[in-house]
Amino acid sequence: MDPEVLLKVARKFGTPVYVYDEDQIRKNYRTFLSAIKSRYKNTRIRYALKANPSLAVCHILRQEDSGVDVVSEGELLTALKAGIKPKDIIFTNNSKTDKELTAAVDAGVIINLDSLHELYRLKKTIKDKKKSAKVSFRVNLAVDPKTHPKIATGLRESKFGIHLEGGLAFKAYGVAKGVKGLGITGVHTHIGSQITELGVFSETTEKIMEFACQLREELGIKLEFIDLGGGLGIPYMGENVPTPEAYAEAITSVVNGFKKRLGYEPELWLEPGRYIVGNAGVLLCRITGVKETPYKKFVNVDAGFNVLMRPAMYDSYHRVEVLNRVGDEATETYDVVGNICESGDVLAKGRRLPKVSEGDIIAFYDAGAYGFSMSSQYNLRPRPAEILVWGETAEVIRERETFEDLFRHQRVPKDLLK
């Protein structure tokens, strides 16, 4: 986005707030799409709803006639809202409660399962309830992504799916198969985020269409999609990854090979969260302050990890941006440093910057996805309004918490109030 459509917001919407830009969520939706089915015509996207769950992100995707991933009950009622179709909704998590299942049956959407114990509880679930539902089995296929441990899904030791190893998914499929009322649809794997070597692509790719034609050979099932989930890396240093075409070629080569083995050709499902939405949103902050020490120079930002959780959390990387001194030369090192109480808030270690003020407006760019949806309110900050940007428009989709939303929902005992 224009440094300078970023200084106008944060002047009329003040600070913190996240920014998006709907043109380019749009785009990087249509180049990933178009990317794939150019190579497998059958594909469908499932936007990963975590990543970004704003209704208006949501609504643009609704648009562009994306499905979503959902993990929790909550996402499930944002993407109905948003007018997501049941059909084009798949919920994923590896510890659905009762309700959570029940919610999900009652919606008609697509229930992807992780364990057994999972399928006897739904098995109760549809009987209970004297419904039926669409199943498909997240499994765990053991590959490596090679990305940070806390988001690396698809390893063995990961408490995501049921692992292909000892059998166990294949009698997953097995028992399901028996269960009336239960209709299985497809076939899941997700191996993790922020992935940037094509290798594991194609490795998942091979195991889960050896998988599906081992469904079909040994128990008869044709599945109407297989999902392979997420997990295209997006440049947050300016590093190589690989682009939307590689990473089709890298999944569509192995799927298409399959084709004449498997016996007919299943739909393509993909859930890419981070890149749709990643390098669409801005966190816009102002500075309070500039604290020089015998050892280092640190720049106060009006906000902290319980706004932008990413580099506490994984140690991650955002480019930064002084806005109002675009051109400047970078004379400077500094930790950019939050408001929380804590001593792991820095949002961004060691930066050459130019010599900045109180009242310069930092951004940190690449803060669309696992931004605001990671945010809280520890040390009792409201958290920030959410923008949304198109062409010179911009337009609040979320009001910015006040101090009365810390306490709306807490109540006191009439005793303590003596």
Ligand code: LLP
Second form
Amino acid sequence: MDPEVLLKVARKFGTPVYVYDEDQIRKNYRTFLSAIKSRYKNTRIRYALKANPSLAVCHILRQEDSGVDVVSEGELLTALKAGIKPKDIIFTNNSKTDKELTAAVDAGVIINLDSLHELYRLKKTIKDKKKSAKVSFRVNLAVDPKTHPKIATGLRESKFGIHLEGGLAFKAYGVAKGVKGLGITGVHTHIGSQITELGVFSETTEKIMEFACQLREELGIKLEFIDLGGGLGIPYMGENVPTPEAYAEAITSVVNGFKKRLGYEPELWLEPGRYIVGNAGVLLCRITGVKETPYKKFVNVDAGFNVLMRPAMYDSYHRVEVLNRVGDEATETYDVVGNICESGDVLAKGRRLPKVSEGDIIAFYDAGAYGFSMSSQYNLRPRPAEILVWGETAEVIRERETFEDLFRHQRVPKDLLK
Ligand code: LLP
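Provide the structure of the form predicted together with this ligand, given the form predicted alone shown above.
Zooming out: every chain and molecule, the one shown earlier first.
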């Protein structure tokens, strides 16, 4: 997005504020899908809603004909509200409550089971309700995604999925096959996020295809889909990361190699989150001033890790730019720090920037994924607004929270008011 457009948005809607570029979201979606589709026609995208679950974003993806991956009842309701068809929704999470299982059964979405206890509880739920359900299993393939440990999910020590090891996943399918009212529709895995090594995706695909063959050969199970999850990394620092084309080639060359042995052609499902919305979002903050200590120069801004959690949580790097000083020479080295009362609240460390002053607007780029969705009211700061930009238009898609919102759900027992 053009710095002038962003400055206008900051002036009009205030800061901190998240701004999303609709065209970029659509472009990312189409680039990703066409890379895979040109190599494996039967491909469907199941956008990972957790990356950016705003209703407006969800509507954009529904218009693009995407399905979604949801992980909670809130995300499920969001997807349904945006008009995504239940058959295009896959409900994943590693600790589903009975209430969530019931909601998923009622909605008729695909329930992606993560353990045998979920299977047994689902069996009871459909029996009690005299209903049927469509299921898949998330499998743990013991693949190291070579990413930040906090976003690695495919390791054998990970809490996610039913292990292939020890025949556990195979047994789960065997049990599910014998449950009346359960339709086995697919197999799923998601090994991690911000992955930049292609070999990891090939290994994952190889293992899951081998397993699909085993299900067909030994249990006679034909799957409607094979879901490889999300995980494709984006270049936060301008580094080289695999293109969607290279990613697609790594996956589909393996899938196509198994075609003959598998004997049928399941749909290939992919769940990108970050790739679709990451570079389409910017966080704008206002600089409150510069503080020079004997050791460092700090740029203070009007947001903290309650607004952008990623740097504190994963030591993530977000490129920054001072929008009203674009083109000025970078003469200073600053730590850009937030307003939260914790030392970990550093948003950007040791950055070369032009000399800044109070009132400047600073942009944190590539903040469209896991930005707003991980924000909180910590330190009792209302969450920021979200703005969608298309063409010449900028419109609020989520209002800035108010102080009222901080108190809305609180109750004080009468005795305490004396
Ligand atoms: N599918 C499942 C089941 C997932 O758990 C995730 C992300 C995705 C798909 C999408 O992965 P992506 O394409 O976005 O890499 N908060 C972290 C990322 C956590 C990812 C959680 N699961 C961050 O800010 O980097």
